[in-house]
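A single chain comes next, written as structure tokens; it is the form predicted on its own.
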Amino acid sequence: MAIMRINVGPIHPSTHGVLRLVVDVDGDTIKNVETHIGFLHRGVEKLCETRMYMQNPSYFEKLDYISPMSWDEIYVASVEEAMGIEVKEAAQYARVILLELQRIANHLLWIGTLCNDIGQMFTVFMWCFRERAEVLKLLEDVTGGRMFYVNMRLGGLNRQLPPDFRDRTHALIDYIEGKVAEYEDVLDSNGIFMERLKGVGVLKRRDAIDYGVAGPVLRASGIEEDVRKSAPYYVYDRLDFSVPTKALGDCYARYRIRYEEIFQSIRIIRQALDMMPEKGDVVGAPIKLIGPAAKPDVVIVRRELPKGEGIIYMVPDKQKPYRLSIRAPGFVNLAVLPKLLEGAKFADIFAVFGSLDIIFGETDR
């Protein structure tokens, strides 16, 4: 057996972020993979410990520049818990709607880039970006920003929703639902797409548990765990939706999970739009450089982010976090990559890596 060591990377940011893989191959069969990360490390956790509470949301949005609102929300929610602030009812519905729109935008980009990663279906790549652009247009009108939003405020949002928000959102999700339904016929009937994903990068149920993977990667291995169900926040416990799971744990299963989650997000948004109070105020408190009057010893906040479960551990102080630690889904999901690639073909690297939906802003932090 003649082992050849191949250096893959550091990979350009166009492939999800800066990553280096050291791959040992026998022929074109992978025997071992070492992941080298940290190229995008910025010390976000320590940086946040030097800033007042509400100076930090913009740092969190850069953790995942594909789904920035999700990290914005989880951080602001941790500050709200530290200060004992209750989110207004209308704002709870508004946050759920915006977070699910962000999830749809994330999954659309992921499906498109997966097709691009495996060299197939550039048409679907363009379709995904067409639909995602419509979601971003609405988020831009709601928040004032197209890529980064910094829209969360203590107890609510930065500003009132547009007067036509309900009608526009209903029209948007109707459009998305119709367009995304067409993807299935194109992708599942493409033999090369199916061959590149089916039976590749299999993560067994036991291994998924042992590695502590999160989100769609976990659910694709048959484990029905979703924080929106197991530890519901805001109004998720009032909404009727399902948690898609698959048993095979391969790249195709991870694709199907995210595809089906788009429709579940649409289902959530429709209900939240109908149940949201007609004249409820969604505007939160203005930014003030103050801290909790009677702070708890520790704050732990969990959220089902588009890429998996995210956790913030915070030890509050008077005006800024004394200690802040982030559990990012991308970090734990990347840890399983060597396991998934063991015995695979060299050409499968990007199919498997792409199926994990890794963003190195949160992985390296």
The other form holds:
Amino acid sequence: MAIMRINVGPIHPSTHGVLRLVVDVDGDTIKNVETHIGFLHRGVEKLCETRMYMQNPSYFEKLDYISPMSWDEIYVASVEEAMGIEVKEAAQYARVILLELQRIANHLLWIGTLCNDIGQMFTVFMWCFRERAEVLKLLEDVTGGRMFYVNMRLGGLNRQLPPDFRDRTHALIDYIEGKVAEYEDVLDSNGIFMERLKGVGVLKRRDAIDYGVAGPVLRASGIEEDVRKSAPYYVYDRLDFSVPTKALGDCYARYRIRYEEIFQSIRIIRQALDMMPEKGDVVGAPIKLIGPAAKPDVVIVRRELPKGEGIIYMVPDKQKPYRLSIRAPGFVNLAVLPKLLEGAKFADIFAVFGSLDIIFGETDR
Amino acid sequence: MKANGFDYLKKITAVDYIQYLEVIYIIYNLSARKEEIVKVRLDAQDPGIDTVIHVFKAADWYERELSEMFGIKIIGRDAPRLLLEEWNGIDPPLRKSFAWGKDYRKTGGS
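The structure above corresponds to the form predicted on its own; please give the structure of the form predicted in complex with its partner chain next.
Following is the full complex, with the preceding chain placed first.
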């Protein structure tokens, strides 16, 4: 049969962002996939070179508009390291709690959109949004922003935590724990959901290493790698949590990893809330354009973002970055898509693509 | 490197130090959880570097990004498609010679 070339995108209802795929199919079987990215390229790395350090955080939030606080934090942490600023202890706990809340919000949205992508229309999506809205409400009360927070300051946060923060967060994670447990009953016994995910888009362990995939995609292929464990930052080494891994490496494994990570995040938040100093000061330095001059030649900061490992490689100048390079988990995870789709059916494209959790802000930068 | 267990390529990036270019490889050993950074200095006038794609498949997009953003020739790969913005202008965007705010439409950029 003749090979037919089909164009998918650049705008497609289930590409979360703008992606163009050129797919060669033989009947219904995919022979080759060519990925075209760059539609959301804004030149963030170049832009950073022209601005002072603390003018940049809001650009970083737009890299990943599903979990902006994680990128906000990794950037501010790299500036802190360049200037040699210590983060206050209470602020370290507060950052861990907020980052894990952000991880929960990210994974909830991801489960919802995955269900949409594979034809489980809107029921689970709406449930996930219901829970995510509660997280966003808390983050809004803490930071003042609903979607974009710009909450990190050098050495701490923007402002004090609300007085009832501890009780509210406890209540919130209890609520989420109960609700998310219901998803398993609905999804894992759903024939269509399982059929669309099990055995689809298998990424073998060796390929996962070779293609350098990040985060949950790497862990779903049987590799236990998590920056929070391998190079702990803040107070993660004092907290007791586990890193879920799966051996199979198919879409279902990637779903399970993220599902289980929600419960691990809840575990982390619960411990961190109990260990956080009772009356600690979390407020960092107010934004000043001229700060202490950066000293080191190179700053490398690694963080476990919700979508995988993020790295900032920065060559600091005195008051602004000389060069700033971003390793985005979405970039490396998208590069493996043609490999995953080899020999798959056309209808699997969006199940596989959805399972990678890609956001185009950070992929294109 | 790979024989010693450094099997996971995290990132390839470059820095333009004006007199020379520096290409940085961040390589990771997954079992020992160790990270190594390899830096290669290149001539700023006519930079070129051998491809590592036969060692790490992850290098594919990073090398394409390097050749597009820094104008570094990747030796051993047959002219890969440009990755991010199909920029064919005279100055590669992340080199320091690329002037911020200059109107490149008049000078023959795409």
